[in-house]
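Just the one chain here, the form predicted alone, laid out as structure tokens.
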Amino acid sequence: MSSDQLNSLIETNNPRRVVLKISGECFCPPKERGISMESVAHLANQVAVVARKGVQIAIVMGGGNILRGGQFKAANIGIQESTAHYMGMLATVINGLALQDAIESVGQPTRLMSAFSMDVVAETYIRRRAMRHLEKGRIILLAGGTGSPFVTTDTAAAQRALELSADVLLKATKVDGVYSDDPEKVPNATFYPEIPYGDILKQNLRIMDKESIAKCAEHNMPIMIFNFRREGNLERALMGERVGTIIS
């Protein structure tokens, strides 16, 4: 997909379909851990603002604010690495509620779909369902990444956008776009407003895993990158304006 596509694509705004990726960051502070609400209802109020205006929004979570697998393999104390990832799965269907009940309460309604059965709290993840939420205005969370361990939930995310036939793949993170490095270890590191797919894989730049941009770049998925601490550029992001980096 070309630039100009791109721009055509975001400008048309008839409705937007947009998967949108959080981390576990998004649900507490800088350098917190766990769920802070305050930081949730914020999350909650720009995503309710926008899905008012028709933008048909889904959301993957990730829960590295609650557990992230990998710590237990490092930690070598007997945590088979498939049970660490399944843990972690679980950590997303937690933000899950918690992001549910918070949409709720500012009137927007929500559906909270998990991709393993945990129908006591959540649906299960049924692509037809999916879609007749998103259409009729309601909110999906999609919870416990692809239901496999072994894959992340940039992948899942991914996945789940071309599945639902998005206009684009959102991205939120803590810093501004992608970078030839990490900018917080090296400030002088040069930032890209857009880059191609192939890019990305070559000069192996981490700000997704190599799955989910390969999945993307092979149907023309486009992906915007920015930073969801700025003020405004949660709802900037949803509502098409561009923001951070475009991966096209």
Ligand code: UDP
Given for the second form:
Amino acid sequence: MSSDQLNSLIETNNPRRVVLKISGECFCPPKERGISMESVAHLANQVAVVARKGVQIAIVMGGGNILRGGQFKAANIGIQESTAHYMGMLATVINGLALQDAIESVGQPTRLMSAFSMDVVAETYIRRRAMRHLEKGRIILLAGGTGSPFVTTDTAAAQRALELSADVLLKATKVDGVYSDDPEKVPNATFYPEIPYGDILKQNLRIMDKESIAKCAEHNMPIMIFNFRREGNLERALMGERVGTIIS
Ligand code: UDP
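Next, report the structure of the form predicted in complex with the ligand; the form predicted alone has already been given.
Complete assembly follows, chain above in first position.
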């Protein structure tokens, strides 16, 4: 695939519309857990700058900085696995509330939407309402994952990117993109600037969950994976520049 074709894959709508998956780890400093409002404010500033330029932004928050359902699996401490996944989904709402206030404190309107009803703190997600918010320039924060246990927020992000007809699914993470191996463990792992969906699945590269890759592959939704800790990357990615790895 030529570089022009790849560029047009990630920029087709006018105005540009993106779904950004932000892992829980973006809500706190490296190797820490919980929420650091400094990290959240930094995130909020970068997103707001791009929204002011007219880019329509939907953000799917992870919850791994608080908890992941899978972490209780081996512990056998009396919490059912499905309950633990619901706890994980609630963690994404906590992140959403923090990010909402941080973005609004820098003057950008937002709506927090949840996959399950939580009327006191968030609107229940309705696709057509979400579209309307985007058209009105509101950043939408999509919490609660898919609303169902046993999947991750990567799958929720793929689902929302498809139903909101995004140009691209952006995944902000702590590595520069897709490598042949975990670059934190294998220092000479090969970096792939571009890679087909099928190769990710065949080589079992664990950059996103398999369901999300398969869903995007089936509907030709390009994914761009990039390192949010590199200064400027988030803004560049949101603006449509190529950073990290494109999966298409
Ligand atoms: N989760 C779930 N269903 C969903 C999305 C999330 O059950 O549709 C749960 C799951 O336990 C997951 C946790 O919520 O581990 C937090 O999400 P995730 O692990 O995706 O967060 P991240 O790794 O991106 O911080």
